[in-house]
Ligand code: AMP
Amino acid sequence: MKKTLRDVDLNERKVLMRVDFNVPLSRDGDVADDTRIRATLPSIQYAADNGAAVVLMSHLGRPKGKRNRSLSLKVVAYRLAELISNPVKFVDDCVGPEVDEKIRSLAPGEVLLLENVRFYEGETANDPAFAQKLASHGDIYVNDAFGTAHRAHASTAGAPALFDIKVAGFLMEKELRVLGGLLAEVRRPFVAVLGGAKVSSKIGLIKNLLNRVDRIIIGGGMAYTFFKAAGLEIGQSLLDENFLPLCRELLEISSRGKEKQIFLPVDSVVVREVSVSSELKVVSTGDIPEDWIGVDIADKSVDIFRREILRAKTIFWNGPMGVFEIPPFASGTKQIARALVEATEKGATSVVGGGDSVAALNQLHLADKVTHLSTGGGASLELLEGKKLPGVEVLDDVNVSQPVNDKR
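Now give the single chain's structure, the form predicted alone.
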């Protein structure tokens, strides 16, 4: 268990807080979705209300170490100022004399957002000199950016290692508690619903969950590699050929118990080409014509998956059931989303991670109907795979006794 903001004296301290403001922008450059900003408000507000001067750092997009005006965090500062009751300032750099002066003049209760840390190559390279410059901005380090906790970058790993006091924010605390709880004792049956394009991105998760869950439901493009591993024809559907032996092994493990663990679709929506105007038809698993492509689960699969979801007491969902971004192929994903909400209403614990899964719930206005929406796609997967997250490992443990004092 990691120390949090509650465990330290913040009064008249400068808090350097890593947040995840990597938000989608509209065509005219405004914040299109402020969910990630709102998610960090409790930590920012708490620190400011308890006498800290708060220095925020984040990334936005992938500028690859170069300044890119379209990826400036200035627009995020404007949105943050509308959402929080404390004064918000912005500086158009994250290191340098101007930044140092702005931080020196920052009063308790004020908030300063630094410019995009990925404008510097030293961020993603975890360059020690760049990490040292970032670390000089505060007395206490707080990580509230769970979505980047799996990255060993300067702002998430290098800089915090230089602090005597380095703790989790409230969003980070919640993510670790909820997702960590899925690896501990949970109410059963425990069902994992996994989708998305490629097996390669989920194979570690499947292997780790196979011994922990009662059922694994697999949909999306990754299902077709499992079909091929089982000797079925998949036409021109997505295939991770290098993972065929491992998929075959997992299917064999699944079939050894009294009840099978891995559930695959029994029918698919198929098309000749992946486009909104394509002719589509439904075929049974193994009957995909040679030149056709699987793009979604069909009704029989939905019925089977829904039955297993409604039986569950704990559910983890990551990844769409089809090519969700194209409306005609989004039906399976949306129906799974509705089943998840129905199970939650009946008392199940539901945890959702991954952009498309969250997007499906948002489109259906059901995001507030599940137990927990994770803000970290890759981070949540790596945590559930059993991997150590650099941005978490560097933080202070509760049992570590450290005085609250300056690091300089």
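None of the values given here were measured: they were computed from a predicted structure. Numbering follows the first chain given and starts at 1. What changes on going to the form predicted in complex with the ligand:
- Considered as rigid units moving between these two forms, the segments carrying residue 321 and residue 255 are the same unit.
- Comparing the two forms between these two forms, the rotation angle of the smaller rigid part against the larger comes to 17°.
Having displayed the form predicted alone, please output the structure of the form predicted in complex with the ligand.
Just the single chain follows, nothing else.
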């Protein structure tokens, strides 16, 4: 168990807190959805109310180590200021003399948001010199960014390792408690539903998952690399050729046991181009015409997936079943969301991780009808695989023989 904010004396201390303010932005550059900001308010508020000067750091998007005005966290500082009563300041860098000066003059109860840490290459490279600069910003480190805890970056791994006191924020604590509890005593059958387009990051973990779950349902863009691996025509659908050998191996593993372990769509909605006005038809797997693109699972697949979901006692869902941002291609994702809710109502435990699946549930106003909505897609998948998260490992453990300063 990890120590949390509650276990440390915050009075008159400078707290450096890693948060996940990687929020979606609207076209005019404003915060389009402030869920992630709200999710970490309890930690910020608690630290400020208990006498800490709070320095916040986060990434936003993928600026690839370069300054990028459209990925500035300044808009987030404005939104944060609307959400808490404490003074919120912003500094347009995350290291350097100006930042040092602002932190020096930061009073207890005040909050300072630093500029996007990914404006520096040292962040994702976990560069020791960059980590050292970040670490100089506080005397207590707090990680409340579960969504990036699977990354060994400077702000999540390198910097905290340099602190004497490094603890979890409340959001991090809740994610670890719920997901850890779920994985410690899994009720079976345990079914993972995977979708989305990140072929490279998700297909790689399926092998590990096969050891942990009873069945894996695969939809979304990922499915087409499997079809190609099976020698089927996929037209212009999403494909990652690097993963063809692995997909072949996985299909072979799946068919080895008494019961099939991997379920793929048996039909697809296909279009000539991925746009709302495109001509659309439903075809069986293997019948995708050369110039067409698979954008959603169709009814027969939904029926099979739904049946498997309703047989499960534990369900983990990550990634949409189709290009759900475009309404005509959102049907498969919506029906899978409804199946998940139905299974939950029948007593199953359901966990949904990842921004897109959570967004789909929000669109359907079903977000409160699943057991747990996780703020981390990749992080929750890695926990599920049985991996240790670098951003969690580095935090202080509760020393069971030595009672912590419990202020509850």
